[in-house]
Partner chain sequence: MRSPLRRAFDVAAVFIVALYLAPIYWVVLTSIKPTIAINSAKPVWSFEPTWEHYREAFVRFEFDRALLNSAIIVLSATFITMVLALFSSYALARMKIKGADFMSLTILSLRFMPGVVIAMPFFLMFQRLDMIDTHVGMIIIYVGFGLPFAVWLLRGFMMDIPRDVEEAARLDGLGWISIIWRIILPMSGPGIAVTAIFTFVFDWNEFLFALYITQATAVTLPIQISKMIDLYNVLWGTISGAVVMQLVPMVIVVFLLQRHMIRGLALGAVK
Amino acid sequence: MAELSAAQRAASVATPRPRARLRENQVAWLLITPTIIILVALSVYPLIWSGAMAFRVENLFNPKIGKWVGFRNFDFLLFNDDTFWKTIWLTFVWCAVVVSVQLVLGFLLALLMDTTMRAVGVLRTLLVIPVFISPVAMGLTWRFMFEPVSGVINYLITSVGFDRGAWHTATDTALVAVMIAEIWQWTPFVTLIMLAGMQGISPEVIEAARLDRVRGWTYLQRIVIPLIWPVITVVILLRVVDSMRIFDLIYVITRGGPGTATLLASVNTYSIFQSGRLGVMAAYGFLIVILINIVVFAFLRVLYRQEKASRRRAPARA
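Supply, in the form predicted alone, the structure of the chain whose sequence was given, as a single chain.
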């Protein structure tokens, strides 16, 4: 009986009472409530408000003319506004070129830094500096460097015998100029993530490849790339989404010009806001959000299939 009563007392002590559970839940809700309020105030409410505005005619300079118009704003953008489709295509080209170059350069730099040399630590520290630079400050710096008359880039080009370039002031080269600035800033980010994936490869796998004399492109194709492919997929997802919504760098360097040479979707949205057409701006933003969600969903499906396939291969290897 003494042993039974001791066991009961131990069980009663180990099992929290209903009042204790209630107090824990109250404390948990008390701690999480400010976060929920901030999230609703800064994210959910603006999303609902802009969603309602997308179905209205709203003018920033004359609020009295606001009225419900249904899908008229979406119909105008999709079927009557040529600029919309041009900016969508330009955004697609921007993402494809920028992300592709960043992946290739980031992969090559990660291969160079995947070593145990002492100077690699200092090189990694220096490499990550562009990521922490403010996009506005970086945009102003690159804008001064691209200046056709007094820019340092034209000075370097002419010093080796080439002609000056107009860079961000010409319709043919403006997009390329902004791409160079974007690639310069975010390639180190891709490099560091790729390097982390490479250093996560098991040393036994690397040693087995050396014993089998698997080297060069065969080593990269059959061992490195398959093992870090989930990391590569995540990097592509992050960079594509971030590239689709870029605004500050392009606005500081070219403001969407000259003409519409660098008028990406995000910059065009701001241009619509400046014209006062808030309803069209909200509809434009929702279409971009839908496009981004489609891209994210596609990449998540790819990640899910990769994880599912790796789980199937794991028992077979075992």
Contents of the next structure:
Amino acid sequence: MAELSAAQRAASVATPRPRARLRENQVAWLLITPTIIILVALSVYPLIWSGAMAFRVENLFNPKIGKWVGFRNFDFLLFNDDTFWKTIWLTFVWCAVVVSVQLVLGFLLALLMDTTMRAVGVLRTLLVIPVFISPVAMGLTWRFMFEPVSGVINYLITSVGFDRGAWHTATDTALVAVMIAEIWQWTPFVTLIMLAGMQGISPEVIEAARLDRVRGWTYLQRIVIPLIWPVITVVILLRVVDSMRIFDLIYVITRGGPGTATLLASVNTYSIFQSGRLGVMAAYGFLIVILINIVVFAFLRVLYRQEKASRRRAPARA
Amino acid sequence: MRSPLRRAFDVAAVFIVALYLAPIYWVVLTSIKPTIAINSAKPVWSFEPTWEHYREAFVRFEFDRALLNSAIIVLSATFITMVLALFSSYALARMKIKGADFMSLTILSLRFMPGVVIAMPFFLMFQRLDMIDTHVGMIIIYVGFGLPFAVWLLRGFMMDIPRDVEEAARLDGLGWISIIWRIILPMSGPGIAVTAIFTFVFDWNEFLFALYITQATAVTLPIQISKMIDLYNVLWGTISGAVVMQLVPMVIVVFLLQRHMIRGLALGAVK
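With the form predicted alone done, generate the form predicted together with the partner chain in the same format.
Next comes the full complex, and the chain you just saw is listed first.
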């Protein structure tokens, strides 16, 4: 850093404001433009392409037959394709079950870990490991454990007296098997974020609640849940969106099978891709994006209202 | 002052966390078990540990190439993502720019886009550009895939840097480049490290785009592992070895991130 003369210093301070602002603005755009160009080229443009494809007949294996067909792909999916509604239904069931179980388990686990014990840092670090491991790796591990004949899960449940299950290989249990794997992998995420919220509650509030003998369920309902509500909102939102997009875990465990037992929307798009009907696939993707947006929007509204309500319920002291 | 009940809960917490990781112990254990012990209907607990499955993964399933591909693609993509994110997140966090918040949120919203929707246009685009199954193609996709999250996270870290240092530097006549290079870069060290690690994690574990775009030469680890089960779904030992090799870097990453992981996982909503 060169030493500046008093005159230079004065000059730099005295630079007319509008000019300085303009320059800063220009520099900012210069810094940000590469990112914008890349995001437009790699996200927005493909999205628009996909949107346009939804109104065309396009075949992966025979590019020559491409033509515009208006809403025919949507018409087919919405009114003539039973698989479509089945996959949407499965995606909803998946999302509702997986996220609510994760929330309950995650909350309980967070309560258990919200302690002054010294080892809690280590426990937290260990617990989060599943979140960072690829769904492919964990999916295969679960698939191996679920194996009907040699799998360790059947061994364990038969040794305590239950019948062996066919898990991912049977139509009635496949969805449950995949759900278990997903719940196992992402519950720590819920736990960790809720735990961070709980540890952010100020000691005075906890002390005041203790003095007022607010305990047990009342303590959770009146103090903990309202205070960590913003954190819970974030968790629900992230989990809902990410669980609706699930692909790799299901792909490696069941491929959507047996039959259509685990054929969630995103897995089905891949099988449509493999069949080569790109127009239908694009229309499908289009509908999924709309659906996710509706769900996210609805959730945000509900959560926002509840947050307001829970603020009113919270004791004045908190 | 811990009550006996709390103490019982603490013990329970330790047990539950230890038990929770059982699937990971199991896959590690399987990867060093002899094949006969793996296929036994009753779990075998005493066995001679073997490295056979790891060797097999390399010899029979070209694991070395997948490992190298993943390393090249993920490291390059992470580096490029970080350079772009560094500049743009600084501009969004610190400079006077119209609609910076709106722009940041729009960039973040791209993180929620379902991959299935843009994977197919990528396939067609790359087909025309002759970039299917190339490293460059995969790097480009991963830059686009990781950038929204990286910009958002790094922006959050940069907003935490005190402004006065920067102001002082400006008064000393430092230009923008020197401010970024000499002030922001060193001061946001942890933020850059955390963002880079998260970007690395997402790219390393990414499956969907790789499934669409790679075929043979640019195949990444997750794809190679899933191919193993398509070909021979009884080779659980070798598959376990491959799975362990894919997940070991992630376990290391968890220990590197420590207290920063919550911030990254919750998109900066919880610090």
